[in-house]
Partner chain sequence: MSSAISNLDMVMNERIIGKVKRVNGPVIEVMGITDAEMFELVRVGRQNLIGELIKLEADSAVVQVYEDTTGIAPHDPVFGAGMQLSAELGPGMIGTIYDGIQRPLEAIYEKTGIFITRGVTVPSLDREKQWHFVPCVEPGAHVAAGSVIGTVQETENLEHKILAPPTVSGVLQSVAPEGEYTVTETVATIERDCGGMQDLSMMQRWPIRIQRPTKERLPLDIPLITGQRVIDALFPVAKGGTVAIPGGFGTGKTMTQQAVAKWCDADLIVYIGCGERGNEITDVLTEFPELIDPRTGRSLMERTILIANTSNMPVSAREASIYTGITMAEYFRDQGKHVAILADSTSRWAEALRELSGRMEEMPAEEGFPAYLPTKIAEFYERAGRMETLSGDQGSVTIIGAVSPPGGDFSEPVTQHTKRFIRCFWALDRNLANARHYPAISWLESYSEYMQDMAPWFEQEVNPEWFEDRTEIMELLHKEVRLQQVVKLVGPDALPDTQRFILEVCTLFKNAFLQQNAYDKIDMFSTMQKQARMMHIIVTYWKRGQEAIKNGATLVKMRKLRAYQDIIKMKFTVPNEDLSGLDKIEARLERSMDQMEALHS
Amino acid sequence: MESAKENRHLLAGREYVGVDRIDGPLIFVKNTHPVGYRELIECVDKDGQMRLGIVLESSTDAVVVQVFEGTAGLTLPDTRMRFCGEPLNLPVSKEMLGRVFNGLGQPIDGGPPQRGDLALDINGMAINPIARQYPRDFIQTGISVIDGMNTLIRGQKLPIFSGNGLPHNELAAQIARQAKIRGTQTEFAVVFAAMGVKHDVARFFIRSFEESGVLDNVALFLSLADDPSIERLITPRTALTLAEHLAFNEDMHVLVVMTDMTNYCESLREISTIRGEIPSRKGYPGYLYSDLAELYERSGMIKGKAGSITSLPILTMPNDDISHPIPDLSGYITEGQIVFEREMDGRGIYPPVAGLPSLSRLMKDGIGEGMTREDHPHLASQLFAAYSYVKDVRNLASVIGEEELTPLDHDYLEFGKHFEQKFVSQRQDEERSIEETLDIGWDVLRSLPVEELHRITEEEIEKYYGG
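Just the structure block for this chain alone, the form predicted alone, nothing else.
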């Protein structure tokens, strides 16, 4: 084993002149020394310009290299490949907060190059599952429909399932501005990774963080729509590498926002197609699940470490199809999802969070007495149950007409209107405490007769319903 490591060290930096094939962002090189998977390479064109890449495949016959900046202008005989003998590392430090970087972690804000305290492998740290700590701390986002019914827990992975044209970016920015852990002065450092987004979306986030005064606590990694699509595959990894340093070396609480995961998966499908791999569902590679899990599972908490990583991936569902492979597989990996509803957005409700398909699987462990308020679990359950009945009544009314409904059905329709207009809907600059959220929940429940409140105790009804 030691001799193999020594040989690998001696071979590091070996350079080859000329390549065998260039196909899109991929370069194929034959007759090389043994090369490691995801090894960093430096590709130099005939003019001496260097581009970075990583090894995607290594065999006795050939090595397949993925070039991040693309292969435009490269020629077969003049291209030089230098194998570095190690994976791509990112210099990280706390001073990266307040800065803007490209997808490879290089500054693009006009400031000086970052001076990292240490360089970390962008593929992440190997965490023993036994060392993980179970998430239990309630995060107050100031958004009622999340805090009250889809509670975010520190260390959780809670994706936003949205669609084109829906205000998922506005919701993500609001959460990033307002998120805090109750009972402490700790605020989140935010690591924001954008993949394939337009310039106006990137400007929106920067302006939002500047105007709210939190930009100094945010690090942005931007791989824009006009950047090489292959760069999108590395962007979330560089962002998560900084997040791991801040959380587990600097003991900070980090909120990671990644948008748009659909663009990331499209780039993954593009590379898979070029490599000639056998496609799976809708043309995506069969390893889409494990690739997404590799990113999502870098969130969480570690025993003995004070910091944490909480993840909010955003993905736009193609054709608003929640059964599409990207949201479908994401739902298996993450601990719930916040689902947007286009019909609610059309009625001017912000945030247009669908009450029934949205879910936080860790909510039950982070709410209740000593964490939020003793009535929170039963109140949330009652709101879910009542709103579910509202959906049934609305479907019935669309068939037989509202005039044929019973008086109780009309009470539920009134409750549904109050629930959406008072509890779900709020301004983008409005921050509600958990007590305000729960009080609004009780207020909308007063649209129903007390006999319909089957999930709430008599003590809670006496204390809160009659107020």
The other form holds:
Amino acid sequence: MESAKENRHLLAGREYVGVDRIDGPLIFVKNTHPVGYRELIECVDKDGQMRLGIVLESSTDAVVVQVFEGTAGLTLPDTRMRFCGEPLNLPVSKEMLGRVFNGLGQPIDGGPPQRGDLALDINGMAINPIARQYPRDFIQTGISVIDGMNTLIRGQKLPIFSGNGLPHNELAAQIARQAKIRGTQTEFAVVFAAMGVKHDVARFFIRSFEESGVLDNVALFLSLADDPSIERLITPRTALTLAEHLAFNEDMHVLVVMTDMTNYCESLREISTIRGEIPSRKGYPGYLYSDLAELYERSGMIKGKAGSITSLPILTMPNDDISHPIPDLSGYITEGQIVFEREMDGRGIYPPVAGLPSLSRLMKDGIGEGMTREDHPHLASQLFAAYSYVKDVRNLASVIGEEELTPLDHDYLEFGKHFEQKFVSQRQDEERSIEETLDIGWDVLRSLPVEELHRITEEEIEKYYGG
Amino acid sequence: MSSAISNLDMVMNERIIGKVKRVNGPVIEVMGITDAEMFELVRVGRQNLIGELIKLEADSAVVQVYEDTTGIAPHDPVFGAGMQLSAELGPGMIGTIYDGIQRPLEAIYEKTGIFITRGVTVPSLDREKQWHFVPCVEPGAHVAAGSVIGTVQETENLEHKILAPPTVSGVLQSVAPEGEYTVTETVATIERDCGGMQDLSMMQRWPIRIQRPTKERLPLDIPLITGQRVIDALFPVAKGGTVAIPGGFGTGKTMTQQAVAKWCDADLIVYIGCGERGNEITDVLTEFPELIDPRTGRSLMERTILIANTSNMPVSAREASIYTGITMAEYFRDQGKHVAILADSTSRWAEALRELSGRMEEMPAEEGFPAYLPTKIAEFYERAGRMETLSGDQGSVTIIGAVSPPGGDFSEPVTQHTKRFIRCFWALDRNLANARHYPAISWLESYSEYMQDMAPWFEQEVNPEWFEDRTEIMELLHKEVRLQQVVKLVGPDALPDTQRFILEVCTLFKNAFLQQNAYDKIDMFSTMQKQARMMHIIVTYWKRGQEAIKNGATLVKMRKLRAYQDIIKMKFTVPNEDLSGLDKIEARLERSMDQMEALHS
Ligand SMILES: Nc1ncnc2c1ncn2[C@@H]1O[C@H](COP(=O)(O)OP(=O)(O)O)[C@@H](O)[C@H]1O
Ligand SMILES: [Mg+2]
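Previous: the form predicted alone; requested now: the form predicted in complex with its partner chain:
Everything in the complex follows now, all chains and molecules, and the chain you saw is the first one.
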């Protein structure tokens, strides 16, 4: 027993020539020394090219390795495998800001190799719930439907549930440009992880960061559509590892943008299928929830640390279906969701944020007196209630015709129109202060008679509605 | 087995029981098994990872590991602890936050910092802290299994009874005098009925997967009052009952559970964050100590035990968290206390089962879940109940489990199987949640099978009219559904005013009564008295309004009544401590209706 342990230590780093089976991105190797679960491997092909991978399963019979850069061109006899004896570590430092990396964290911008202050396991570790600081600081994004009704809080994980062809990149870029904590000046950084998106999407973000002059504060991790799909499984992990370093060791406020989570999940399903695992819904592995949680839960704030990680994952809902496992499981983990509606986009409303299914769970503790404005909680609640009634009235009108509606219902239709056109809709370069947002909210509420405002106090009505 | 080691501190037995054959995530196959026992607690590798032996076959075994297994390799040693995975029970649990296998997170934080590192060993109960023990038995007396041998005032309001373990009985040889003791010091010595002497301390261990014994089950006819109107008034749960709260994401499972944890009239709360968000635990941790329990005037944290195995923590410890929680709840029940256990979410527990089962390559049944899922769910909910304890007290464990159906679709296996074993169903409705009607508990889909048995209690303790009012309201809510169908086809104008008034009253009831804002200082909970009065006022508005309309009053007039606005806002304006505001509203309502009657007659 002791000797097995000893040997293993000495044998780490030992190289094997020839592998036993290759299946998709997986390689099976027999007769190795005892190899640790999740150990990093270096796999060298016959031309001397090195690829990285990790151990997915280790047994006395065989080791199963997943190769990130794919297995194209590998042969059984000539492939050489080296087991590194430790998990994949990423060297991290503040100098990584302003640079571009591939999904594994290797520079691809032609610059010098990065020098890390520390090397961190990209899988991270679970934050002890005791150590968390409950997030409360209001981030003003300048976008009414977010600030007013789905408020973003520093340290929150708030995804955008979008669909193909909808302006989620535009909204994410606008948030990244405009987001600020009012009345403070703090060091901030953006960590951007691209998984399986096209080159022009990456270019769009780079240009947007460039134009707003923040590119030096951005680190990009790109695993694009034409990169091997397995690399996508590592990309968010490397990105989040840097984010954690910047937030919790360097006291920076980090915004993490991850796009497109749907591609990430698809790669996970691919591996799971090849391994012959029992699927749960739609072929996705049963551990998709836990796997996503390992990523999303890395955001937050920590007691006694000045920095924070706010994350803005973007995912495209297959078929615009919010009950698809990817948005569904994400919604169960994240602290709310900004949901896009194709129908609103069709009517030219930007951002096409659906009023009712969108939610910010951390909003309650970050708005109101001393944070945004005293009237904010009740105003938001009233807008939601009224807009939800608008939806009912529209349905009714589509059946019985608008003429048949009561005068009150007509008021609601009017309110709905104003709400969408004046409150939700805004330009991509338009930045509204929270006061402007709330004032517009009151303005659109004036389409309704005062007796309808059940969620607002007399004093607020006097102060804001009457005037 | 628990008694045999109940006085030993956890000494890790360095006995090697086998070595690792295969590692697949949290599931490890072990070869060369010599002498291991089923469900034995084990340690794996030089990292000392905690695990549990869950399958034995010839000379091989399967271990589920409660920590991340990165770095574990074939031939790594597996050590057996010689005991089953057990909870440590005794003074010091209240106000503590544990992970799924009862490791105190505060102590881990002190040891390893902001991240939970692996292989940390921290005892569940503080070994240094001294408690003031007061004996209540004399040497020479016969001590029955599970009977009380002394007490410790653990918090201002909670008297912790020190019990003989459920498996130990005999004649008391000696008992420690009143004084300060740690949980491991001997406080009593018993000559056991089965022979031999046994030292007892204030701490005992109990294997978490085994139900603690009681004398008998008692009828479930006393409600657990939650302060949430839609629950207490429409779908109340009994003390010792079982509830499922199913709902898609964002429909209010966690908020409902937290509201119940805060305001229900249990003596003790065990709140299990099972595979959910880290920040929700932080929320409880920051909020509960600040909130005051209206019944005792003390901080809510003084009656709460938290178990946090968040979604990013190891999945097998998530599976265990449910059992850790219920074992603690049963231990306090055995002291004659009413305990409510909130599990958020049982679906994550079921998914943990599924993941482990998949990694063991078991045959799946529906949607990849193992075939034994229903059995496991049943076993869990069976541990609820109101009981006569071994010591002759009465105590209860009420289980309230959230269910997170994929896509919000209640026809999935976990919801369906859970429904078979619970008797109270608080169904969360996506449309209500989207309309920000909170709590989004559907009045059409939810039910309580305890209703009939508890009606006498309500009539006696709350209000003789209570049951009648409730029936009236439920009928209106069901009529409304049919009327709404008509409206959707032909518009509201087609209905006569008497029927449109039903719609109006239902809207009023939803706004004024069913909706309850968890963030409002006054509205966050309502006493049973306030609820009953509010309901009665609305029923009065309905009954008298209906008469008035028959006599020619218009709907608009009914709506423009000053009393109408009062009723809509009464939940925010009338505090629980002083219901005189409701007297005024009721009087004004009666007056206006009298006037209207005079006008139209
Ligand atoms: N009783 C309530 N009062 C006020 N807001 C509520 C209430 N119930 C739910 N909510 C709102 O709904 C959001 C989601 O509720 P939550 O309980 O976290 O949902 P789930 O656990 O089902 O995903 C909360 O963040 C809160 O904004
Ligand atoms: Mg929840």
